[in-house]
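Consider the single chain below, provided in structure tokens and representing the form predicted on its own.
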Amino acid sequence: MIKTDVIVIGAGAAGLFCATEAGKRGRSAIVFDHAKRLGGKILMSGGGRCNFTNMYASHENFICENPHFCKSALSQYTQWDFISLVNEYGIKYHEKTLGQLFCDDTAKDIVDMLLAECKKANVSIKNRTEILDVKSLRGVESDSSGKPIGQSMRYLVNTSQGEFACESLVIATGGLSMPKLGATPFGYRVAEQFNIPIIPTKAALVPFTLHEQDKQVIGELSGISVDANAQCNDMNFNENILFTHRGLSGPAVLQISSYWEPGQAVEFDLFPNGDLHQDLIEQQSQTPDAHLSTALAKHYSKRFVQAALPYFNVANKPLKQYNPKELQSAAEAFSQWQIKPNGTEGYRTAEVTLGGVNTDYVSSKTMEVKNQEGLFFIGEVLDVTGWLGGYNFQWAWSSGWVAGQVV
């Protein structure tokens, strides 16, 4: 059996960052992961360029049953702190939109930086390792072979590489999204083992699927992107949406999916940065003989207009033939489009998992379980879900950092 100060289960963004911080304090740390490749989710994020943080990150960009939980960690380790580390390694990056920062070259730059930090901090990383079980050593004085463990050891982790004992155990195994990258419910099972409730989980930041009658039309628009304001449950996001052969995707759709509940409608304003009704009134006055499709083609692709007009049940005739009520109705068809998704694409394509370990049982300052000394949960396994745009990575850095100061 091997003894160490800290064991981190999960070699993702949060886990590696936490282990590094522990190592900087002189703590011996081992990171376990069952995957063959380290940082798989980092490598594929942001189209392979990793949207590693957001310049405007704050607690308001996160969904949690306790809306104040994120404040402490995000203030202790901010986006500017992580940007400073990125600068220290000379990684080139750019702002894409809305404060989203991406690597200029490849997400591998971030993974390489994390592994370099681990090496400097003497962190041991053991991938391709299966965790067989986790046990509390309260009242236990020996391992399975009867050998004394030591009073400072609190947890025994039985792995495919043998038994390991530690003072501090950190669960950084993420959620259920993208199972092809190795996502499992392991972290939730550990929480339940120690009587910590789980807030019900669901796929978030995920495309919508549609009912057949909608998919028949929208599937023909596959590949077309339009600016839109998506609204549902008193939330709205003003970005673009993407029509796909399966349904609806794009930033505005992914964002609003975190707030949508099955059976609800989502409203899209497909002219979000202006007044389409007023625009059509002006075009009616200036070019009365032009058809509505021609007027709309100034703002949308012809292919989109040709499919949208019959789908919205809007007649295509010269503008001069529309009375004021008809013109208003035509504008509202585009600016107040309501559609009921059939569902989502689920965890297979979801970027994150909504719900998770109940934060009421976890210290917001350290990520340590309040009634279980030495046990920590960090990153996505917690009931903390960020918006699209680098927020979830910032939560990984912040929660990992604060735990790393005390494990």
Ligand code: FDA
Given for the second form:
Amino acid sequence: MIKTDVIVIGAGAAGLFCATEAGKRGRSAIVFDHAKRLGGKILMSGGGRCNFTNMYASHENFICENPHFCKSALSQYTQWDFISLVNEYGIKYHEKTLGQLFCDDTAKDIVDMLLAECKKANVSIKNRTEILDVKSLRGVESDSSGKPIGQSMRYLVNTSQGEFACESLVIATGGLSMPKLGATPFGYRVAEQFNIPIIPTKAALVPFTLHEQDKQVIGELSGISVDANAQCNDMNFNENILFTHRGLSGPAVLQISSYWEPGQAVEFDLFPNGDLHQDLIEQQSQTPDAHLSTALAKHYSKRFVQAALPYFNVANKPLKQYNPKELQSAAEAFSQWQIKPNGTEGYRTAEVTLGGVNTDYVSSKTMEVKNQEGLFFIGEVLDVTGWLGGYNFQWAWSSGWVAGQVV
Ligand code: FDA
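Compare with the form predicted on its own: the form predicted together with ligand FDA:
Full complex below, order starting with the chain above.
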């Protein structure tokens, strides 16, 4: 049996970051992961360029049953701290929009940086390792072969590479999104083993699928993106939406999906930065013979207008033939479009998982379980879910960092 100060399960963003911090403090740390490839999600993220943080990250950009939980970690290790590290490594980046920072070249720069940090801190990474079980060593004095275990050892981790004992055990196995990249419910099972409840999980930051009648028309718009304000359950996001052959995607859709409940309608204002009704009134007085489709084509692609008018049940005639009420309804069809999604694409394509380990049972300052000394949960496995835009990685860095100071 191998003894070490710290074992981290999950070599993703949070796990690698935590192990590095522990290693820098002189703690011996081993990180286990069952995946062949390290940092799989980071490599895929941000379309291959990793949106590694957000300049405006604050606790308000996160969903958690306890809205105060993430404040401490986010303030102990901020986006500016991570940006300094990225600068130290000379990684080039840019702000894409809304404070979102992306690598100029490739997400691999971030993975390489994390691995270089691990190396500097003497962290041992063991991928392709199955975790068979995890046990508390409280009250246990010898390992399975009868050899005594040092008193400071608190956990035993049985793996496909043998038995390992540690003082601090960090669970960083992430959520359920993208099982193809190695996601498993392992972290939730460990939480349950230690009597920590799980807030029910759900795919989030995920495209909507549609009912058949909507899908037929919207499928025709596949590939078109329009600016929109998406609204549901008192939240709204002003970004753009993308029509796809499966349904609706794009940043505004992904954002609102985290707030949507099955059966609810989502309202889209497809003219979010102005007053479409006023615009049509003006066009009616200036070009009364122009068709509504021509007036709308000033703001949208022709292909979109051609499919949208019949879908919204709006007649296409010369503007002068619309009475004021009809013109208002035509504008509202675009600015107050309500649609009931059929569902979401689920964990297969979701960027994150809502819900997870109940944060009431975890210290917000260190991520240690309150009544279970030496056990920590960090990153997405916790019930902390960020908006789209670099917030989820910032949570991985911040929660990993604070745990790394005490493990
Ligand atoms: P993460 O999922 O990164 O790591 C968990 C690790 O645990 C994995 O390596 C996995 O193999 C391992 N593991 C799981 N079960 C195990 C088991 N039973 N045994 C051993 N190992 C196990 N966020 C953001 O801020 N900006 C962005 O640009 C993007 N883009 C993006 C794109 C895509 C396609 C996805 C799916 C997600 C994003 N995200 C994102 C979200 C972000 O990737 C995510 O929130 C973080 O990676 C979470 O970090 P963690 O370290 O908590 O889990």
